[in-house]
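Just one chain is shown here, as C-alpha coordinates, and it is the form predicted on its own.
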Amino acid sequence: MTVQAIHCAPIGFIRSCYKEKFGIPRQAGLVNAVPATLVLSPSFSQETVDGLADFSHLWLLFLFHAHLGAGWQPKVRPPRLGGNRRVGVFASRAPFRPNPIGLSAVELLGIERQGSAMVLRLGGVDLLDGTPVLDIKPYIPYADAHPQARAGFASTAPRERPVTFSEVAELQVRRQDPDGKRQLRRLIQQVLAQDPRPAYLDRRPARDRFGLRLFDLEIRWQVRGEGFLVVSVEPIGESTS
(Lines of atoms letter the chains of each structure in order from A and count residues from 1; the text may use other names and numbers.)
(Lines give C-alpha, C1' and ligand atoms only; values in the text may rest on other atoms or scores of the structure.)
Protein backbone atom coordinates (compact mmCIF):
# COMPACT_ATOMS: atom_id res chain seq x y z
CA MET A 1 0.00 0.00 0.00
CA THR A 2 1.34 3.42 -0.97
CA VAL A 3 0.40 6.53 0.99
CA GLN A 4 1.12 9.76 -0.85
CA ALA A 5 0.64 12.19 2.03
CA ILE A 6 -0.58 12.29 5.60
CA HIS A 7 -1.94 15.53 6.97
CA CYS A 8 -1.57 16.31 10.69
CA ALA A 9 -2.74 19.36 12.62
CA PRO A 10 -1.00 20.47 15.83
CA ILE A 11 -2.90 19.85 19.04
CA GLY A 12 -1.06 22.71 20.74
CA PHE A 13 2.13 24.75 20.95
CA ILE A 14 5.09 24.89 23.31
CA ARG A 15 5.92 28.03 25.28
CA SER A 16 9.51 27.91 26.51
CA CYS A 17 12.47 30.15 27.36
CA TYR A 18 14.29 29.02 24.20
CA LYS A 19 13.73 31.72 21.61
CA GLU A 20 16.30 30.47 19.08
CA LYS A 21 17.77 27.09 18.12
CA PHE A 22 21.24 27.88 19.49
CA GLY A 23 21.37 26.95 23.16
CA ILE A 24 18.52 24.44 23.24
CA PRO A 25 19.60 21.28 25.12
CA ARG A 26 20.37 18.46 22.71
CA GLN A 27 18.21 16.04 24.70
CA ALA A 28 15.22 16.35 26.99
CA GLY A 29 15.86 16.28 30.74
CA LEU A 30 19.34 17.82 30.66
CA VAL A 31 18.07 21.25 31.76
CA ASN A 32 15.27 21.35 34.32
CA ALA A 33 15.71 24.79 35.91
CA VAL A 34 12.72 26.43 34.25
CA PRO A 35 9.39 24.80 33.33
CA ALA A 36 7.78 25.20 29.94
CA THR A 37 4.13 24.87 28.98
CA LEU A 38 2.14 23.12 26.31
CA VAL A 39 -0.93 25.18 25.46
CA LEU A 40 -3.54 22.96 23.88
CA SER A 41 -5.84 24.31 21.21
CA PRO A 42 -9.24 25.35 22.62
CA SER A 43 -10.92 22.52 20.73
CA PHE A 44 -9.30 20.05 23.14
CA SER A 45 -11.41 20.15 26.29
CA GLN A 46 -10.57 19.06 29.81
CA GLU A 47 -11.99 15.65 28.94
CA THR A 48 -9.03 14.99 26.63
CA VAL A 49 -6.56 15.17 29.55
CA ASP A 50 -8.68 13.32 32.10
CA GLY A 51 -6.36 10.87 33.91
CA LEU A 52 -3.18 12.35 32.46
CA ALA A 53 -2.18 13.89 35.81
CA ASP A 54 -1.68 10.36 37.17
CA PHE A 55 1.47 10.07 35.04
CA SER A 56 4.74 11.77 36.01
CA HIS A 57 6.21 11.88 32.50
CA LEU A 58 4.93 12.20 28.94
CA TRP A 59 6.07 11.55 25.41
CA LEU A 60 5.64 14.55 23.12
CA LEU A 61 5.52 14.01 19.39
CA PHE A 62 6.37 17.32 17.75
CA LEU A 63 7.36 19.05 14.53
CA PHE A 64 10.80 20.59 13.90
CA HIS A 65 9.04 23.63 12.49
CA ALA A 66 12.22 25.74 12.21
CA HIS A 67 13.59 23.18 9.72
CA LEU A 68 10.60 22.88 7.42
CA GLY A 69 11.72 22.96 3.80
CA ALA A 70 15.40 22.67 4.77
CA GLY A 71 15.79 19.26 3.17
CA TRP A 72 17.72 16.28 4.50
CA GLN A 73 20.69 14.02 3.78
CA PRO A 74 21.00 10.25 4.21
CA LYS A 75 24.01 10.77 6.50
CA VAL A 76 24.55 13.37 9.24
CA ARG A 77 27.29 14.41 11.70
CA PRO A 78 26.03 14.01 15.29
CA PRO A 79 27.50 16.49 17.81
CA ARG A 80 28.33 13.59 20.14
CA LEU A 81 30.83 12.35 17.53
CA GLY A 82 32.54 15.74 17.39
CA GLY A 83 31.03 16.56 14.04
CA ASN A 84 33.76 14.55 12.27
CA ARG A 85 31.99 11.21 11.71
CA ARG A 86 28.87 10.51 9.72
CA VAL A 87 26.08 8.10 10.59
CA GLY A 88 22.79 7.33 8.88
CA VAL A 89 20.06 9.86 9.55
CA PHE A 90 17.95 7.13 11.16
CA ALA A 91 20.80 6.40 13.59
CA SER A 92 20.60 9.99 14.84
CA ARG A 93 18.18 12.45 16.35
CA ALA A 94 19.07 15.17 13.87
CA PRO A 95 16.23 17.61 13.08
CA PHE A 96 16.90 17.40 9.33
CA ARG A 97 14.86 14.30 8.54
CA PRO A 98 12.68 12.97 5.70
CA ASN A 99 9.74 13.93 7.92
CA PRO A 100 10.85 16.57 10.47
CA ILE A 101 9.25 14.87 13.47
CA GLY A 102 10.77 14.72 16.94
CA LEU A 103 10.06 12.81 20.14
CA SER A 104 10.79 14.01 23.69
CA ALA A 105 10.19 12.47 27.10
CA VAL A 106 9.34 15.30 29.51
CA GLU A 107 8.14 15.64 33.09
CA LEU A 108 4.52 16.58 33.74
CA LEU A 109 4.41 19.15 36.54
CA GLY A 110 0.72 19.99 36.43
CA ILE A 111 -2.38 20.66 34.37
CA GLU A 112 -4.53 23.77 34.57
CA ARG A 113 -7.03 25.77 32.59
CA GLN A 114 -6.03 29.21 31.32
CA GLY A 115 -8.98 30.94 29.71
CA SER A 116 -10.39 28.62 27.07
CA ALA A 117 -7.26 26.43 26.83
CA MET A 118 -5.91 23.52 28.83
CA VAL A 119 -2.25 24.06 29.74
CA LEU A 120 0.28 21.39 30.67
CA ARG A 121 3.24 22.53 32.78
CA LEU A 122 6.35 20.59 31.75
CA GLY A 123 9.89 20.09 33.02
CA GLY A 124 13.07 19.13 31.19
CA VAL A 125 11.86 20.43 27.83
CA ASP A 126 14.30 20.68 24.91
CA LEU A 127 11.94 22.51 22.55
CA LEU A 128 11.99 25.84 20.78
CA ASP A 129 9.33 28.34 21.80
CA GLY A 130 6.37 27.92 19.44
CA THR A 131 7.04 24.25 18.62
CA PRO A 132 3.88 22.56 17.26
CA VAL A 133 2.99 19.40 19.18
CA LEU A 134 1.28 16.64 17.21
CA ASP A 135 0.43 14.20 20.00
CA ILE A 136 0.85 13.35 23.69
CA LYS A 137 1.30 9.86 25.10
CA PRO A 138 1.86 8.87 28.73
CA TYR A 139 5.32 7.55 29.61
CA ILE A 140 4.99 4.03 31.07
CA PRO A 141 8.15 2.95 32.95
CA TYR A 142 7.76 -0.83 32.68
CA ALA A 143 7.38 -0.63 28.92
CA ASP A 144 9.34 2.51 27.99
CA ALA A 145 12.42 2.24 30.25
CA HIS A 146 15.08 -0.28 29.19
CA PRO A 147 18.18 0.04 31.44
CA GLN A 148 19.94 -2.76 29.56
CA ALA A 149 19.52 -1.11 26.16
CA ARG A 150 22.57 -0.33 24.00
CA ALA A 151 22.98 3.34 23.03
CA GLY A 152 25.55 3.20 20.24
CA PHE A 153 27.70 6.32 20.06
CA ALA A 154 25.61 7.98 22.83
CA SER A 155 26.26 5.37 25.53
CA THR A 156 27.18 7.93 28.22
CA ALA A 157 25.83 11.33 29.19
CA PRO A 158 27.76 14.29 27.75
CA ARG A 159 30.33 15.82 30.06
CA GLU A 160 29.35 19.08 31.70
CA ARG A 161 31.52 22.19 31.48
CA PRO A 162 32.17 24.31 34.58
CA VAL A 163 30.34 27.65 34.35
CA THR A 164 31.29 30.79 36.30
CA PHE A 165 29.83 34.31 36.30
CA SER A 166 31.64 37.65 36.16
CA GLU A 167 30.79 40.22 38.83
CA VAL A 168 28.86 42.21 36.23
CA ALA A 169 26.88 39.15 35.15
CA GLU A 170 26.06 38.26 38.77
CA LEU A 171 24.65 41.76 39.33
CA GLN A 172 22.67 41.61 36.10
CA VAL A 173 21.19 38.21 36.99
CA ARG A 174 20.01 39.56 40.35
CA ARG A 175 18.56 42.61 38.62
CA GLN A 176 16.63 40.49 36.10
CA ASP A 177 15.54 37.90 38.69
CA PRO A 178 15.43 39.72 42.06
CA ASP A 179 13.28 37.15 43.87
CA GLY A 180 14.85 34.11 42.20
CA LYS A 181 11.52 32.81 40.91
CA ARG A 182 12.77 32.59 37.33
CA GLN A 183 15.77 30.50 38.48
CA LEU A 184 17.71 32.51 35.92
CA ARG A 185 21.21 31.82 37.22
CA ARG A 186 20.54 28.08 37.46
CA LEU A 187 19.03 28.06 33.97
CA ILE A 188 22.06 29.79 32.44
CA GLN A 189 24.43 27.46 34.27
CA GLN A 190 22.58 24.35 33.13
CA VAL A 191 22.30 25.47 29.50
CA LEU A 192 25.97 26.42 29.17
CA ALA A 193 27.22 23.36 31.08
CA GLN A 194 25.93 21.24 28.16
CA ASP A 195 28.22 23.21 25.78
CA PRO A 196 25.79 24.44 23.10
CA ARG A 197 28.59 25.30 20.66
CA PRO A 198 28.81 23.42 17.35
CA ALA A 199 31.11 20.41 17.76
CA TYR A 200 33.71 21.68 15.29
CA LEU A 201 34.41 24.70 17.51
CA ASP A 202 35.62 22.40 20.27
CA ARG A 203 38.21 20.99 17.88
CA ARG A 204 39.19 24.32 16.37
CA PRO A 205 38.66 26.93 19.11
CA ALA A 206 39.44 30.01 17.01
CA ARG A 207 36.28 31.66 18.31
CA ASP A 208 35.98 32.13 22.06
CA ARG A 209 33.02 34.53 22.54
CA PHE A 210 29.39 33.58 22.12
CA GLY A 211 25.84 34.72 22.80
CA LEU A 212 22.42 33.14 23.01
CA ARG A 213 18.89 34.21 23.88
CA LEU A 214 16.89 32.96 26.87
CA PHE A 215 13.50 34.55 27.55
CA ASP A 216 13.96 38.18 26.50
CA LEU A 217 17.62 38.23 27.54
CA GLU A 218 20.91 38.09 25.65
CA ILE A 219 23.43 35.89 27.45
CA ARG A 220 27.05 36.47 26.46
CA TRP A 221 29.88 34.21 27.55
CA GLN A 222 33.43 33.30 26.66
CA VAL A 223 35.64 30.21 26.83
CA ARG A 224 37.89 30.02 29.88
CA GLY A 225 40.07 26.92 29.85
CA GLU A 226 37.80 23.88 30.02
CA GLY A 227 34.82 25.97 31.11
CA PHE A 228 32.84 29.10 30.33
CA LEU A 229 32.63 32.55 31.91
CA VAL A 230 29.29 34.37 31.68
CA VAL A 231 30.16 37.97 30.82
CA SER A 232 26.77 39.69 30.66
CA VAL A 233 23.03 39.09 30.99
CA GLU A 234 21.08 41.93 29.37
CA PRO A 235 17.65 42.53 27.87
CA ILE A 236 17.53 42.08 24.09
CA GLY A 237 18.38 45.38 22.41
CA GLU A 238 20.30 46.77 25.40
CA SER A 239 23.47 44.71 25.01
CA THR A 240 26.56 46.85 24.51
CA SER A 241 29.04 44.04 23.91
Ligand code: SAH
Given for the second form:
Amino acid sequence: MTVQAIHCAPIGFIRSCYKEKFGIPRQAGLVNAVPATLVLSPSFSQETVDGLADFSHLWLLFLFHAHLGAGWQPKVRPPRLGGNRRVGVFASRAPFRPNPIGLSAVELLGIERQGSAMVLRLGGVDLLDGTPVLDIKPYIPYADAHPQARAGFASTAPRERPVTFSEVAELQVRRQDPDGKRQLRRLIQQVLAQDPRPAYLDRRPARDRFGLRLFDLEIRWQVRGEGFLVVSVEPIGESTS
Ligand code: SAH
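Can you switch from the form predicted on its own and show the form predicted in complex with the named molecule instead?
Starting with the chain above, the whole complex follows.
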Protein backbone atom coordinates (compact mmCIF):
# COMPACT_ATOMS: atom_id res chain seq x y z
CA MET A 1 0.00 0.00 0.00
CA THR A 2 1.28 3.47 -0.76
CA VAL A 3 0.13 6.37 1.30
CA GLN A 4 -0.17 9.49 -0.82
CA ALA A 5 -0.41 12.13 1.83
CA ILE A 6 -0.97 12.52 5.53
CA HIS A 7 -2.87 15.45 6.91
CA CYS A 8 -2.02 16.68 10.36
CA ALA A 9 -2.75 19.87 12.23
CA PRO A 10 -0.44 21.69 14.67
CA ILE A 11 -1.13 21.07 18.35
CA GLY A 12 0.30 24.48 19.22
CA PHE A 13 2.78 27.21 18.34
CA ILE A 14 6.19 28.31 19.65
CA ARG A 15 6.81 31.76 21.07
CA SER A 16 10.54 32.51 21.02
CA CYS A 17 13.02 35.41 20.91
CA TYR A 18 14.03 34.37 17.36
CA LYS A 19 12.05 36.59 15.00
CA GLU A 20 14.13 35.80 11.91
CA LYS A 21 16.11 32.76 10.80
CA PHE A 22 19.53 34.42 10.97
CA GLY A 23 21.00 33.84 14.42
CA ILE A 24 18.87 30.88 15.44
CA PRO A 25 21.15 28.22 16.94
CA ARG A 26 21.74 25.30 14.57
CA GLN A 27 20.67 22.73 17.12
CA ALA A 28 18.64 22.54 20.31
CA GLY A 29 20.41 22.88 23.66
CA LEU A 30 23.16 25.23 22.45
CA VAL A 31 21.54 28.47 23.67
CA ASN A 32 19.56 28.29 26.89
CA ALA A 33 19.72 31.81 28.36
CA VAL A 34 16.09 32.69 27.66
CA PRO A 35 13.15 30.26 27.78
CA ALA A 36 10.65 29.94 24.96
CA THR A 37 7.05 28.81 25.29
CA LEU A 38 4.83 26.36 23.50
CA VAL A 39 1.21 27.49 23.60
CA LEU A 40 -1.08 24.53 23.03
CA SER A 41 -4.30 24.93 21.12
CA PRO A 42 -7.26 25.21 23.54
CA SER A 43 -8.53 21.87 22.25
CA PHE A 44 -5.71 20.24 24.25
CA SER A 45 -6.80 20.44 27.87
CA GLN A 46 -4.75 19.99 31.02
CA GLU A 47 -5.52 16.25 30.77
CA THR A 48 -3.34 15.90 27.66
CA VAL A 49 -0.19 16.95 29.58
CA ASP A 50 -0.95 15.10 32.81
CA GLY A 51 2.31 13.44 33.93
CA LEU A 52 4.52 15.37 31.49
CA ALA A 53 5.92 17.67 34.21
CA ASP A 54 7.73 14.63 35.68
CA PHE A 55 10.05 14.67 32.65
CA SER A 56 12.95 17.12 32.50
CA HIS A 57 13.25 16.98 28.69
CA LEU A 58 10.99 16.36 25.75
CA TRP A 59 11.06 15.87 22.01
CA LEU A 60 9.29 18.35 19.82
CA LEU A 61 8.22 17.47 16.29
CA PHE A 62 7.57 20.62 14.35
CA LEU A 63 7.09 22.08 10.91
CA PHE A 64 9.82 24.17 9.23
CA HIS A 65 7.00 26.52 8.34
CA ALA A 66 9.23 29.33 7.03
CA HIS A 67 10.35 26.97 4.23
CA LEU A 68 7.01 25.51 3.17
CA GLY A 69 7.03 25.06 -0.59
CA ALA A 70 10.74 25.87 -0.80
CA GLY A 71 11.63 22.40 -2.09
CA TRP A 72 14.64 20.28 -1.26
CA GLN A 73 17.78 18.79 -2.80
CA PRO A 74 19.08 15.21 -2.47
CA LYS A 75 22.43 16.57 -1.28
CA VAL A 76 23.00 19.46 1.12
CA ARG A 77 25.99 21.38 2.47
CA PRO A 78 25.90 21.30 6.27
CA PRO A 79 27.43 24.37 7.97
CA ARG A 80 29.58 21.99 10.06
CA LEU A 81 31.40 21.01 6.88
CA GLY A 82 32.23 24.62 6.14
CA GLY A 83 29.41 24.82 3.61
CA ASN A 84 31.56 23.28 0.89
CA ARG A 85 31.15 19.50 1.33
CA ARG A 86 27.90 17.76 0.56
CA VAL A 87 26.07 14.89 2.25
CA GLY A 88 22.70 13.28 1.56
CA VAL A 89 19.70 15.16 2.88
CA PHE A 90 18.91 12.20 5.15
CA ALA A 91 22.46 12.38 6.58
CA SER A 92 21.78 15.95 7.64
CA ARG A 93 19.51 17.96 9.91
CA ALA A 94 18.92 20.54 7.18
CA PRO A 95 15.52 22.24 7.26
CA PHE A 96 14.94 21.71 3.51
CA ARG A 97 13.61 18.13 3.46
CA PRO A 98 11.08 16.04 1.49
CA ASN A 99 8.78 16.38 4.49
CA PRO A 100 9.66 19.65 6.24
CA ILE A 101 9.55 18.18 9.74
CA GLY A 102 12.03 19.12 12.47
CA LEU A 103 12.96 17.33 15.67
CA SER A 104 14.42 18.97 18.77
CA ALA A 105 15.17 17.69 22.28
CA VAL A 106 14.43 20.57 24.66
CA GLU A 107 14.25 21.14 28.40
CA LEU A 108 10.83 21.30 30.03
CA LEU A 109 10.95 24.08 32.65
CA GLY A 110 7.30 24.17 33.63
CA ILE A 111 3.68 23.83 32.58
CA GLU A 112 0.93 26.29 33.41
CA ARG A 113 -2.50 27.27 32.26
CA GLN A 114 -2.93 30.72 30.68
CA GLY A 115 -6.61 31.46 30.05
CA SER A 116 -7.95 28.54 28.06
CA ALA A 117 -4.51 27.37 26.86
CA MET A 118 -1.87 25.14 28.39
CA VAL A 119 1.58 26.71 28.10
CA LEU A 120 4.88 24.82 28.34
CA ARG A 121 8.05 26.72 29.29
CA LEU A 122 11.01 25.36 27.33
CA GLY A 123 14.79 25.75 27.51
CA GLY A 124 17.30 25.43 24.68
CA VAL A 125 14.99 25.76 21.67
CA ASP A 126 16.32 26.30 18.14
CA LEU A 127 12.95 27.44 16.79
CA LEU A 128 11.66 30.47 14.96
CA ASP A 129 8.89 32.43 16.68
CA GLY A 130 5.56 31.07 15.42
CA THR A 131 6.82 27.55 14.62
CA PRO A 132 3.87 25.10 14.44
CA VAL A 133 4.41 22.06 16.68
CA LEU A 134 3.02 18.71 15.51
CA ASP A 135 3.70 16.54 18.54
CA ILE A 136 5.35 16.30 21.96
CA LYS A 137 6.94 13.17 23.37
CA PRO A 138 8.73 12.74 26.66
CA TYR A 139 12.50 12.25 26.36
CA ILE A 140 13.41 8.85 27.78
CA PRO A 141 17.14 8.61 28.56
CA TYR A 142 17.36 4.81 28.76
CA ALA A 143 16.02 4.52 25.22
CA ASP A 144 16.93 7.86 23.63
CA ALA A 145 20.43 8.68 24.97
CA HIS A 146 23.38 6.94 23.34
CA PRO A 147 26.57 8.52 24.70
CA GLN A 148 28.79 6.17 22.63
CA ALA A 149 27.01 6.89 19.35
CA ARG A 150 29.07 7.72 16.24
CA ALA A 151 28.04 11.04 14.72
CA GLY A 152 29.78 11.42 11.37
CA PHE A 153 30.57 15.04 10.54
CA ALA A 154 28.88 16.24 13.76
CA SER A 155 30.86 14.21 16.28
CA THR A 156 31.63 17.12 18.63
CA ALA A 157 29.78 20.30 19.62
CA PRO A 158 30.76 23.28 17.45
CA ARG A 159 33.51 25.40 18.98
CA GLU A 160 32.38 28.54 20.76
CA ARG A 161 33.72 31.95 19.73
CA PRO A 162 34.69 34.61 22.28
CA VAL A 163 32.19 37.49 22.46
CA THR A 164 32.92 40.97 23.83
CA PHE A 165 30.66 44.01 24.20
CA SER A 166 31.52 47.62 23.37
CA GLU A 167 30.90 50.18 26.14
CA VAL A 168 27.92 51.49 24.21
CA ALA A 169 26.48 47.99 23.83
CA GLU A 170 26.95 47.31 27.57
CA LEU A 171 24.96 50.47 28.39
CA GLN A 172 22.26 49.63 25.86
CA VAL A 173 21.88 46.10 27.25
CA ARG A 174 21.51 47.55 30.74
CA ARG A 175 18.87 49.97 29.48
CA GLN A 176 16.86 47.08 27.99
CA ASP A 177 17.43 44.77 30.94
CA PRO A 178 18.21 46.94 33.99
CA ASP A 179 18.14 44.21 36.63
CA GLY A 180 19.48 41.46 34.35
CA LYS A 181 16.34 39.37 34.83
CA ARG A 182 15.78 38.98 31.08
CA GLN A 183 19.31 37.51 30.73
CA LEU A 184 19.66 39.60 27.59
CA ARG A 185 23.45 39.87 27.78
CA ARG A 186 23.84 36.13 28.20
CA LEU A 187 21.44 35.50 25.32
CA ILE A 188 23.42 37.70 22.93
CA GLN A 189 26.69 36.14 24.11
CA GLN A 190 25.40 32.58 23.60
CA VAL A 191 23.88 33.31 20.18
CA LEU A 192 27.04 34.93 18.81
CA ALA A 193 29.35 32.30 20.39
CA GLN A 194 27.74 29.83 17.96
CA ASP A 195 28.98 31.90 15.00
CA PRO A 196 25.71 32.51 13.13
CA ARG A 197 27.47 33.58 9.94
CA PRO A 198 26.60 31.46 6.91
CA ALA A 199 29.41 28.92 6.47
CA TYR A 200 30.29 30.13 2.97
CA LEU A 201 31.28 33.54 4.38
CA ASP A 202 34.35 31.95 5.98
CA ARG A 203 35.81 32.02 2.51
CA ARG A 204 34.94 35.70 2.00
CA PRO A 205 36.61 37.66 4.79
CA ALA A 206 35.61 40.98 3.22
CA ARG A 207 32.31 41.20 5.07
CA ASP A 208 32.80 41.73 8.78
CA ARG A 209 29.71 43.63 9.99
CA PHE A 210 26.42 41.95 10.73
CA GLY A 211 23.05 42.57 12.32
CA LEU A 212 20.57 40.16 13.79
CA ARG A 213 17.25 40.41 15.59
CA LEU A 214 16.41 39.06 19.05
CA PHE A 215 13.00 39.97 20.53
CA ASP A 216 12.38 43.50 19.21
CA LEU A 217 16.07 44.38 19.33
CA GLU A 218 18.59 44.87 16.53
CA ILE A 219 22.00 43.52 17.56
CA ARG A 220 24.88 44.91 15.52
CA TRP A 221 28.20 43.09 15.72
CA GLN A 222 31.48 42.70 13.95
CA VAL A 223 34.28 40.20 13.60
CA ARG A 224 37.18 40.69 16.04
CA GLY A 225 39.97 38.16 15.53
CA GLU A 226 38.59 34.71 16.28
CA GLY A 227 35.51 36.16 17.96
CA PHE A 228 32.95 38.94 17.77
CA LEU A 229 32.40 42.40 19.20
CA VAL A 230 28.83 43.52 19.97
CA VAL A 231 28.64 47.10 18.72
CA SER A 232 25.08 48.10 19.61
CA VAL A 233 21.79 46.76 20.97
CA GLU A 234 18.84 48.93 19.99
CA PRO A 235 15.09 48.61 19.62
CA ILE A 236 14.14 47.97 15.97
CA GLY A 237 13.34 51.23 14.25
CA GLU A 238 15.43 53.34 16.67
CA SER A 239 18.89 52.35 15.48
CA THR A 240 21.08 55.31 14.66
CA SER A 241 23.12 53.99 11.75
N1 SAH B 1 16.78 20.50 15.78
C2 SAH B 1 16.04 20.57 14.52
C3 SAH B 1 16.40 21.82 13.69
C4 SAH B 1 17.75 21.76 13.07
S5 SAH B 1 17.94 22.94 11.79
C6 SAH B 1 16.24 19.31 13.72
O7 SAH B 1 17.30 18.70 13.85
O8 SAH B 1 15.35 18.93 12.97
C9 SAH B 1 17.99 24.37 12.78
C10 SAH B 1 17.65 25.57 11.94
O11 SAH B 1 16.30 25.52 11.54
C12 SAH B 1 17.77 26.87 12.69
O13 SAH B 1 19.09 27.34 12.65
C14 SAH B 1 16.80 27.77 11.95
O15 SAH B 1 17.48 28.49 10.97
C16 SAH B 1 15.85 26.82 11.26
N17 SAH B 1 14.48 26.93 11.75
C18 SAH B 1 14.04 26.92 13.03
N19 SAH B 1 12.70 27.02 13.06
C20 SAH B 1 12.28 27.11 11.76
C21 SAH B 1 11.02 27.23 11.13
N22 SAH B 1 9.89 27.28 11.83
N23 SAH B 1 10.98 27.29 9.77
C24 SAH B 1 12.11 27.23 9.05
N25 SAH B 1 13.34 27.12 9.59
C26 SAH B 1 13.43 27.06 10.93
